[in-house]
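We begin with a single chain expressed as structure tokens, specifically the form predicted on its own.
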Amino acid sequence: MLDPMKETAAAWIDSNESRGVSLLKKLVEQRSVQGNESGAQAIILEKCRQLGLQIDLWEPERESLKSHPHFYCTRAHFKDSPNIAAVLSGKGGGKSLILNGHIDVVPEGDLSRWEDEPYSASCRDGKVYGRGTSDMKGGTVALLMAMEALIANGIQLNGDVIFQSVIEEESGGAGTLAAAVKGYKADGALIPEPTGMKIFSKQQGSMWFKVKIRGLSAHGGTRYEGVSAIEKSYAAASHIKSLEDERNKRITDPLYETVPIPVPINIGEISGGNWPSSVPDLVIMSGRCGIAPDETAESVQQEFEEWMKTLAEKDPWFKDHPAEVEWYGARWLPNGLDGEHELLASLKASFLEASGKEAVVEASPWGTDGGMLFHAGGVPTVVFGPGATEAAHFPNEFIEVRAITECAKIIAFFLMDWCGTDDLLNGGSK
């Protein structure tokens, strides 16, 4: 039988699907893109205010944070790009949780390809359509749904829940870093991505690197006087595609069956030549590295490294023009639990309690801001949320209105069974 407080919490949940939506559709008409995230922070905001949390609001200081060890970010400042923290104060004597959600999202890409404005927030067939809405504002919706099923209907928790909404995610995690040095610190914390309701304990981390090529610059007339970059790139990149083909035979972890490639090495962008009658003389490949949960970033350049210096060995050009790794930009730490941790059982038992089905555990295919709570805050933490990953960061994203209410269920029950309550229906203490 279920529990009456978490009855109660599961019932205000379904009768307030609809303000739900009200509020997803507000926070994904905003474009909160990098640098523009302040009209849906302040949504946010508003939102903390009427649930009585203790807000922190404040502008990351990039001069406190650029000479932290995980501060890998190339913005020159966070002007107007705030950061929210809300606290929901416990009675005492419960475990404390963070509940971590981002407020920025990647741009919308080609326009052509989406049926409807990217900002629109329509919603039709049981779905909300719009950047953001599986990554992951719908997550943060089912975060603010959750802790609203619990105050508004009486039920206070032992320990403290500290909601986040941080920028920076898709940048690399400067949002949750600051927090992290700010001091919000929790006994755990769960980050609702867009795992499709599944359990991800585990997270890949990435980095991104640049490759440079160079040739011999001649007259396209008689190309045979030169070396073409672009010719030697295609090397280059099968021989990038070997190493990724010899680090993923490595990945055993059955967390990974139904992944095809564990930790991806992908190239994004190729740049070179300057002129189509000359033979190019450079060329630049983009793109990014994954790393394992149990690798560490320094491990995995040295390998990349030190496998493209083996070039030569295919191409005896590579001997007198090696080609040129440099890492920049963003960085996504990886991050994992242990199967047996018990965040990671609380929130499987939440999961079966409220869904009456066993949740799927599996590791993610991307990185998150797991790894910066993990590493720079020493926080345990599990991902799990409402959306479709195949979703996120494609034309005419989308979420299902209940995934976001089901979710939102899931993380009540698991707040309850976390930080604790003062069960006075049964009686005794959880």
Second form
There are 2 protein chains.
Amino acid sequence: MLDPMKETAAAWIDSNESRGVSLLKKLVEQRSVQGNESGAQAIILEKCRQLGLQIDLWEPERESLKSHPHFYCTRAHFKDSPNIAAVLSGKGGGKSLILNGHIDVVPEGDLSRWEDEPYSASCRDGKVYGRGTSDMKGGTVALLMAMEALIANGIQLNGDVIFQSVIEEESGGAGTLAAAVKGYKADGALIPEPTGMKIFSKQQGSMWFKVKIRGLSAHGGTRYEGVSAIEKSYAAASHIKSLEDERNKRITDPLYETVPIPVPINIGEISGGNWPSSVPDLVIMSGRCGIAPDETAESVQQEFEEWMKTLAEKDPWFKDHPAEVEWYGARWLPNGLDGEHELLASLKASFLEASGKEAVVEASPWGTDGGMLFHAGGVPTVVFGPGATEAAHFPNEFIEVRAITECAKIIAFFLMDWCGTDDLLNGGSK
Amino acid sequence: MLDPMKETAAAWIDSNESRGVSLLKKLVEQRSVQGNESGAQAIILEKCRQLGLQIDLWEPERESLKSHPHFYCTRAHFKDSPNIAAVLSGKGGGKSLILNGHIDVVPEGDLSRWEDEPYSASCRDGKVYGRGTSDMKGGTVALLMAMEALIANGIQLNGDVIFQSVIEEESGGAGTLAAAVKGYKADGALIPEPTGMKIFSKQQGSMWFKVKIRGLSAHGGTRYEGVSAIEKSYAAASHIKSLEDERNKRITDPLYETVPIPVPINIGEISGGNWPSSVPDLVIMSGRCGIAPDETAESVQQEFEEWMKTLAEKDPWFKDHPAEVEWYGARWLPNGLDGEHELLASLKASFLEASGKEAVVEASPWGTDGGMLFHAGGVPTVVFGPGATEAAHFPNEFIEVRAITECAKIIAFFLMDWCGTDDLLNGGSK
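To complete the pair, please output the form predicted in complex with a further copy of the same chain; the form predicted on its own was given just before.
What follows is the whole complex; the chain from before opens it.
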């Protein structure tokens, strides 16, 4: 039988669904792409004020972060891009929890592929549409609804809850790093990235590479006198594909059992040549290399670089013109909880209690700020949220309203279970 | 035994080699890339004035050209980009000849790959270095030296010589088109493009294409949910290579006997994707498709487009996502003289007489304004010049001074032979 306090919290969430939708719409209407986060953060700030949280709003300082080994950021400054941490203090004697959501969204891309204006936050058929709905303003709304369900019903926790609305997740995690450096730590953390209500106990890391392929220029009319860097780039891409095969053969973690390519290497961009009538002498391919939860970025870089050297065995051209590998731009650290970790066990129990179903536990195909929370802050982190993975970063991004409220209930139960509350009949902190 | 008049002309050219070099240096120092031709044309103009030619200098008018079926140009206007035609009138009774050189040069490209500043016109080891030396200010200097050798020695021709210094050859031939439309015609034409002193009786045409390849976007971490346009572009490029093979199998013209790929299809540029962590959904490849001398642009376009449709037989993806072919930008019409044409015979004879060697006759691997002279003006055209094909369009472009003077002699003899002169002991016009 469900504890009456949990019943109360769940009922409050159900009856306040429209308030959650209203908050989400306001957040989505703010185009909080990198450098433009302040409008959305102002809405978060006002909500935290209404909830009576202890608010800390600050603009991270590049100078104090840049020497950190996990600072991956090309921004010159974070002026007008504030981070928020807002604390719901516990009575004492319970475990603390960070609830972390990022406020930044990726750009909307090709407008012609959107059915609605990307920041119109249109609602229909139980869904809200728009950039950032799934990734991850819907998740942030679930966090705030879960906290409000407790606050509104006078349910007091023993441990502290630190709600964070951070910048820069989409570009390497400098926002969460800034919070960790500022001293925000806890016994555990939950990030409601769009997992489709699965629990991602491990997260794949990733980093960006550039591969430069050289050719030999010639006039297109005598192209046989040159060597096309475009043709050579096919060999290089195929060699990268073989590396992906090799790396994925090694993955035995059952969490990846159903995943076709657990740790993909994606070539996302290609550019080469500068004149239709010339044989191109340079092609640059850029991409994303996945890092398995038990790997380090450094070991993967080394493997990649060594592998590319062996291209010369397939095509002697590369002996004197080796593919040049460069690591650049954003990076997301991998992260993983032991299958027996208490944070995972507690969330699974709350999931079962709130939904009546066993949670599906998988490993994420992408990085999150969980890597930063753990590697920079030492905080064990689990990722679980209401949005749709397949919708994130794409046109017509959406989220199901029902998933937000279901997720909010599970998180509300999890807060009571993890942080503990004397208001529970069974005493909490189980 | 060489005719005394020819001996006089040849001797004059030999002893005035340094004047030719001086003129070439002045021309090379002018960076006459598209839109910036006026400085170099001013030097040509002054030289024509010194030679006493009837000068016509005009800026082509886009309005009067744009409806012409052979107008291939993206410029909005030709203000400050004058064409020059300068006529050396004959006494009458001889055949007329157009001597056509283009004043525009292609951009210098990557400066770091040049040993000298590209417009410094450095001289060493009997060569002049710089953008435009071979392509084709050296050829233009050879034309002017040949004419001056006759004028300075009082050798009068029967037919008219129309010297043209035109703009826009490197971008589709609007300069030569403008001269043809203005009414400049002749019984034959010679263009001293850098043939390495071979006679190119036929010229390959070419045109630019774009091929768009579609994919299906997805997050790089779940790249198996998408279809990479980069991977699909390899299939498309390989299919284009097969078309090149097919087309070149058909070429039986003995002029192409020693050419590895008589009519190449060159993919010169590739670009695709816009985010390292996304599966790219669009790749655009641009290139140059050769047109054999006996083909039309239209028939080649049709063959190319039909061929690309058959890609779906190799990979069903292309059935619903066909490669999209577009023809754009510059175009050079193919051109060719019959092996028995009197213009070719006359030039070969002059070559033998001036150099003591049989001329090598081949087909050019690139287009020239010869296509425009013939198709827009009806003028049979031969291409023969002193520059080095392999130097054109590349860093450290150069020309051998000796080749300029040798070429000038052959052209001087050719002028006397083709246009006729009563001053020749044998009567000329043979």
